[in-house]
Structures are given as structure tokens and as C-alpha cells.
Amino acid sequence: MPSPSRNGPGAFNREAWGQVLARLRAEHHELLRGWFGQLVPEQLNGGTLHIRAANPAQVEYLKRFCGSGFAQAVQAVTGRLIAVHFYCNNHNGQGLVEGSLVSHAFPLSFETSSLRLNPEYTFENFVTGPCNRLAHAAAIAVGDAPGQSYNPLFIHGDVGLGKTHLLQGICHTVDHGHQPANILYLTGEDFTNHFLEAVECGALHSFRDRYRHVDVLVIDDIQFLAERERSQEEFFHTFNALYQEQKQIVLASDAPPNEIPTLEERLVSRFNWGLVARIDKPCLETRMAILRKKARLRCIDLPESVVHLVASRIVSNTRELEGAITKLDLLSQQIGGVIDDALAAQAVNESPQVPPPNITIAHIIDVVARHYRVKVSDIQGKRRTKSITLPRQVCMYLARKLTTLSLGEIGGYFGGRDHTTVLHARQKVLAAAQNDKAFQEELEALAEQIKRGV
């Protein structure tokens, strides 16, 4: 049991309470709210921890959704079977009276959200090329005349290719336009979290009022709605309400509408009503232009030979190019500010070499099969044992990363699997890499081996 704090006998000490909140964050992340840091563990008496909230609305939320999670966390920290009791100084600790949730004693997240944009993500700072010209032109048209040109505008492409930049460029343009506009910019995860919060707090009317009375709705990573039926249902009606009022809708995803798994057909159909624009990986000339632009924004002088070297080595996305510039700047400060080819080679972790050869899925499968010591025929077959499933998913992930083939084309190389299987495999590998540094390094090593044609 945690020792009493200086607040008096039976009080829960600050260290133990911090451990309780940490456990909640790790094991019940979906329950967390920003005001949890204001909760006060007042007393631990008779096997019950009394937790004081700021107002009746918070008490109601805690009682309805958090009792079990808090009890488990407290018991894990103290090693004792302890119950929890939530109260506030109003209503003599009885919590909310019936119907009082409508008043919202604490502000809901979707009611206080503001337009948060990166000041660098404007159209003036966006580098165009064959890979993104259509998406860029459409975004400018939408920014200049929201609700008139392309509605909805759906932009898709792999991570780090500039989707977020274009979305925020639209927001900047509309926000600085001649006519005042109500803009709501957020992610698909934000939309889902806001919707769940509104359901939990009985605030659906406020939620719908917030979302359905905007002039421009911009949602990044809309694929987050996949497998969330209630959120899709709510967004369907939100979409219809805005579209009928000729309000602008802009969406972005890592896949086109028909390749987002478990997305309802009626949403797929509506996402295709306007313009669907794809962003591809930038060519060498575009990557060089991106490097020059990003370097100028940071007041970094890059010799043309360095620009060419870095652009030749980093072929995946804009974010990695930005990371290379940052690394070059830091390395140059350590040696007196000189940026040359040798330093650039060090920044990209490899010595100068010819650009990588054309990569085929057959070569990817061969490299992965050798690495995991499995048969190529098994990877391309129907077996679903763990020893085969992981290499197969890695192949699909690397094929999506290193080639320009569509999800459906990639699936055809693996026993005729459909695009949803490939997208699921990619997401599984990405999630595993985020939680396992060794696995991430393993993927990077395989990618480098494939690029070298070994």
C-alpha cells in the first residue's frame, strides 16, 4: 500500500496517483480526458479511494465509464482490493441530477477546437512536379472557390508525399480570403474521438451543430473511419448535410476510396462524387526542387552536387528529404558549417553510388524468402501459418514501399489476394515496426538490400 502523503492520514500519495494515471494511459487510453490531471485522490478509507472531480458532469462521466478502469489501476498499484468512489463538492457527492448532462459543466473537445496550421504548409512552399500536379491544381482551385470547383476533393497517396501540406494550404488560402469562413481541420481519429465523447456525454446535438455548420470541412487520414461503423454512420449524415448546402469537403487518405477496407459503399460512392487525385512518389527533379525549397526556408546553403546526391539516395518521400536537410545542418555545425558531398553521404548513411535499379516484386519476394528461410512458393501460396504470414506481409509492405504498383496489382502476386489484404498487411507491419525497433531496423536492412539488387 502506498504510504500516506502529507495531506493527512489515509491520503493517497502523489507518486502512487501518478502511477495510477500512467496505468490508465497504457491500458485504457480510450477513457482518458484532458481534465484527468485535475482529479484529486482525497482519502483512502475502509478499502475505498475517494476521488474528487471538479464538477457534476465529470463525476457522471467517471461513474458511467471509468469505475472499472480506475479500480483496476488502483489495485495494481497498491496490491490491495480497493474500490473507487467519485464525487465533487456539489450535490453532496451525489454526482449529476437527471438530465444535467445537457449543460456541459466542462467544455467538450470539439467545442473548443481551433484552427491549428503549420505556417510553412502554404501553396507558395509546395513544390510541384508530375507526381502531384493534378492534386496541387485542384487544391488551389478549392482554396480560391470553396464549394464550387471540386466537391468533395479526395487526395490520396503514401505517407510523406504532401497530402497534409495541400490540405493545410487550402485552409490557409480560405482563412486569408476576402470572405470570412468557418473552417474545421482535423484528422479522422479526431472525428471519431469527438463523436465518442459526444455520445458519452449526451452531447450529440452540440457535436452535429459543430460539424454541420462549417463552410469548409477538411479531414486528414479519413481511412481511420474504417471498421468504425457508428462513426461512419455519423460521418455519412454529416457529409450529406454539408454537401446539400454546397459547403466544401476535403479529404485525404493513404489509399483511394475503393481501397479503404471496411469502408461502407455509400461513403465510397460519395467520396468519388468530386475529384479523386493521387500523389505519387516524386521523381529525381522534383526531389531536387524540394530540397532546394526546404533549404531556402531554413536559410541553409546547399551546393548543387549535394542536392543531387541526397535526392538520388532518398527516393521515398518528402519527410525523409526534410530529415536529411536537418541532419546535414546539425552535422555541418559540428565541423564549422561546411556542407560538401562527403558530409551529405554521411547524412544519408551511405557512400555515393548509382541510383537503385528498377525493383520488381519477384526480387522482393526472393530477398524476403531468403531472409526468413521460407519457400517462395509458400509466400505466394495459401498457407496462413505464422511462419509464412509474417514474411508474406513484409513482402506486401516492401512492394507498396518500393514499387509504384497498386494494392490490387500487388495482391495478384500473392495468390490473387485483394487490395484489402495488402492494405491490412501494410498496416500490420507498420504497427509492429513502431513498437519494435529491431523489427524496424530489419525492414530497413531488407529495403536497402533490395535497392542494391543483391
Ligand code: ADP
Second form
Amino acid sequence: MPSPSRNGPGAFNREAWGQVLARLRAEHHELLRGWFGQLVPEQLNGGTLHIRAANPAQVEYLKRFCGSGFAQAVQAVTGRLIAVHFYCNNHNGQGLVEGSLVSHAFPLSFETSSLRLNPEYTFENFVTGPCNRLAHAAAIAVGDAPGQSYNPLFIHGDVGLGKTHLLQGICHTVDHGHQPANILYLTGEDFTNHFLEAVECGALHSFRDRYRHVDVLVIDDIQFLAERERSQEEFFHTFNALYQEQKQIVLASDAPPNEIPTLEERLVSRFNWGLVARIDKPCLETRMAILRKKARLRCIDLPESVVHLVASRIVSNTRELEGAITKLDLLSQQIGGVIDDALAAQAVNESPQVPPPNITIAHIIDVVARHYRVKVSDIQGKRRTKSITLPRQVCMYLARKLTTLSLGEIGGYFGGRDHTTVLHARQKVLAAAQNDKAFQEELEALAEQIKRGV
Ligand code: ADP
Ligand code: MG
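Since we've got the form predicted on its own here, give me the form predicted together with this ligand too.
Up next: the whole complex, starting with the chain shown before.
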């Protein structure tokens, strides 16, 4: 049992503790809580640092989410392989409430990896609005009764709009539920890598055993799966095995199933069997509520005027709202702790995002036609000569990027072409821009010109 004396032999050096907290702040900002300053590193004993918290709730939080973060920070600061142990005195001041010993000195392979979730990504911390209400309600239903309501649940939306948050919310809920459940949460890329690893090591049997015997399979960024034919094939069988057993499958992607390039038709059709829910960009009220929520979680005091200012400037990506809070926090620490409108203006002015004007497809076609010196009627017509095809594809790409129109709607403006043509055009432009910096800059300049409305 750790000694209560901070000055006894083996007590952890105060300066080193300061460095541990600074490291955590830098590397695991999302884990930090206001009360971390009150944690006491009581004793370093036999390769274990005993850290005292104020109450069992704090021990529980530390134990569940912070073990590896603390262990890594302590190991980095001391240069020694040290484990951490969290505990607190019980309410009568007698006895101890124990946390677990955690040492994450070795990487975990897929055979043994446990759920690695962000503790903040709970339903409680998710703000709902018109943009995400359906996806949120479905996620709650799935978390409460896996395998019984929507199967599979497929959530899609642009980057930074909360897909991962909702997926992990489901995992947290199931993990805390009354029924013990075997949950697997990973990305499409992980699935592909694990599969290839299993093929290489001749471990397909244990791979299948692992993936086909879970109660809840949650795969984030499933679009990566479509890049490899064999992993799609494998996932198809995984899906069938789980579905037949009424096990829950949850998937997220940056596009709906039928717009994921190279995703096999049989998977597209299966992904549509349950519920497909889209998350849209949040409106001003939702962005303001998210900012308040995130600031509260980080114990940062944001005046309402600052909330309004930041939410009005950062419009499309929630992750950037969060980045603005972090920046404000850092700036305010540099100047002594006050967050006001001037500081907020400074923080968001450096951010590249400004509210986009109302962009119409007619304006996009007009700008692109002028740029390539072709006729608007040719872009919208049927001719397939190269001099027309490129501007047409650029228009489709920009329409997808700068408007909220669906692929099918965009196709409609170009002589009634269907969504696969628009998808193909977008892919072609993206691929060309990747290999050609000048073309990439040309696209950016066109987008800027369209946003300026000229
Ligand atoms: P995606 O997976 O769609 O790219 P994430 O789930 O990673 O997006 O979300 C990016 C950040 O924005 C996360 O910190 C997440 O907590 C936050 N976020 C997004 N939407 C919401 C929301 N509705 N309420 C609270 N936080 C949100
Ligand atoms: Mg994500």
C-alpha cells in the first residue's frame, strides 16, 4: 500500500510530475480533466507509480481511459519502464479504492487489442440538431438493443461531422450495458490490414474466428475496404455470418453505399438493408451548442459573444470548431487567461474557413466555361471531345465540392447524366490533381473565384 507521505523514500519528484502532466496535455488533450491538477503522485515503488485521486469516480475514469496515456508520459519523462496505479482513500478516510495496474510498454496485436475509445465520444457529449437527428436516434436505438432495431446501421457524411463520435457512443453504451457483449471497433483500413496480415501468416482461421464471433461489429471509414478486392470478399462473408446470427453491424463512411467508388454491388446492396442515415453540416445553433459543450468538457470559460463569433466563422467542420477552442485556450494562457472577442477574432482569422456564399451550379458552369474558353451549352451538352470533357468534369467536381447537391442532381444539369458519371468525373479530377500540382492550383483558383462570386 502506498505511503501517505509525499516526502518519504521513493516519492515522485514534483518537477517530473509537472512534466508528466505537460506531456499529457500535449499528446492526449482530449483526456485531460480540470481535476488532474489535484492528482497526487504519492509514491514510486517497485516500478509502479501510485497516483492518488480524490474519489472513486475519478479512479474509474483514470482506470478506463488514462492508463496508457499516463504510463507513456511517465515512461517518457523518467526513461524507465514504469507502470501506473490509480487509487483513492474511501469516504471514511480508511482503506483504499483500487484502480488497475497498467503498463502499455508493448504494442498490442489484433489478437489481443481491446476497445480503444475516446472517453469524450459518448452520447451524453453529442449535440443533436436537424443535421444529425436521424443518425443520433438510430445510434441510440442500436446502442440500447444491438441486433434488434437497425441492422446494419450505416452512417455517412463529410469529414468532421461526428460519425466516429456516434460510432464510439454506441460502443460506450453497449460496453456499459447490462448484457455482457463482445464488441469489436476498428476502421476499414484496420480490417484490411488484419486480413492481409492473417493471409500472410496463414492465420485466416483465427482471423475468421475473431471477426465472425462478435456481438457488435463497428467499422469506421468502411470506404477504405473498397480499395482491395479480397478484403471486400472477406468482409462480405463476415457480414453474412454476423447478419445471419442477428449480430449488430454498424458502419460509417464519407459517402452513402452507392457512391463509394469500387464498392462491390453485393456489398452496396447489403449496406442498404438496414438504415442509411446521413449527417449534414451543423446549423449555427448546433455549432454554438457544440462549442459550449466542448468548452465545458475542457473546463474553459467561453463568453456567449465568443461562442457566437467562432460558430459564425467556422461553418462546415465540427473538428475545426474544436481546433478553435484549443487555439483559444493556448492563446489565452499566453496572455494570462482571458478569452474575449478580440482573442477569438484572432484565433478564427487564422482559420481558413469563411462562410461560403450561396453558390449555384449555373455560376460554377459560367466561371469554368470562361476559364476554358468553351460554350456553356457545350459543357451541358452531349459532345465528348477532350476540350469539352475536361471542363465538364471540372464543373462536376466543383459542384460536388461547393454545393450540397447530390450526385444525381448534379448529373441532371449536364444533359441528364446519371450519378455514376458524376462520381467518375470527380474521381478523375481528383486523381489528375494528385499528380499535377499546377492543375491542383488551377482548381483551387477556380473554387476561390466561384466563392467570391465573380
Ligand atoms: P467524423 O468521424 O465524421 O470525421 P468525428 O466524429 O471525428 O467526425 O468528429 C470530429 C469532432 O467533432 C469530434 O471531436 C467530435 O466529438 C466533434 N463533434 C462532431 N459532431 C458533434 C456533435 N454533434 N456534438 C458534439 N461533438 C461533435
Ligand atoms: Mg471519423
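Note that the structure is predicted; figures quoted are calculated from it, not measured. Numbering follows the first chain given and starts at 1. Each form is matched to the other, and the largest set of C-alpha atoms that superpose within 1.5 Å is called the rigid core.
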Taking 2 Å as the cut-off, check whether the CA of residue 193 shifts that much or more between these two forms after a rigid core fit.
no
Once you line up the core, how about residue 378: does its CA shift reach 2 Å between these two forms?
yes
With both forms fitted on the core, check whether the Cα of residue 284 differs by 2 Å or more between these two forms.
no
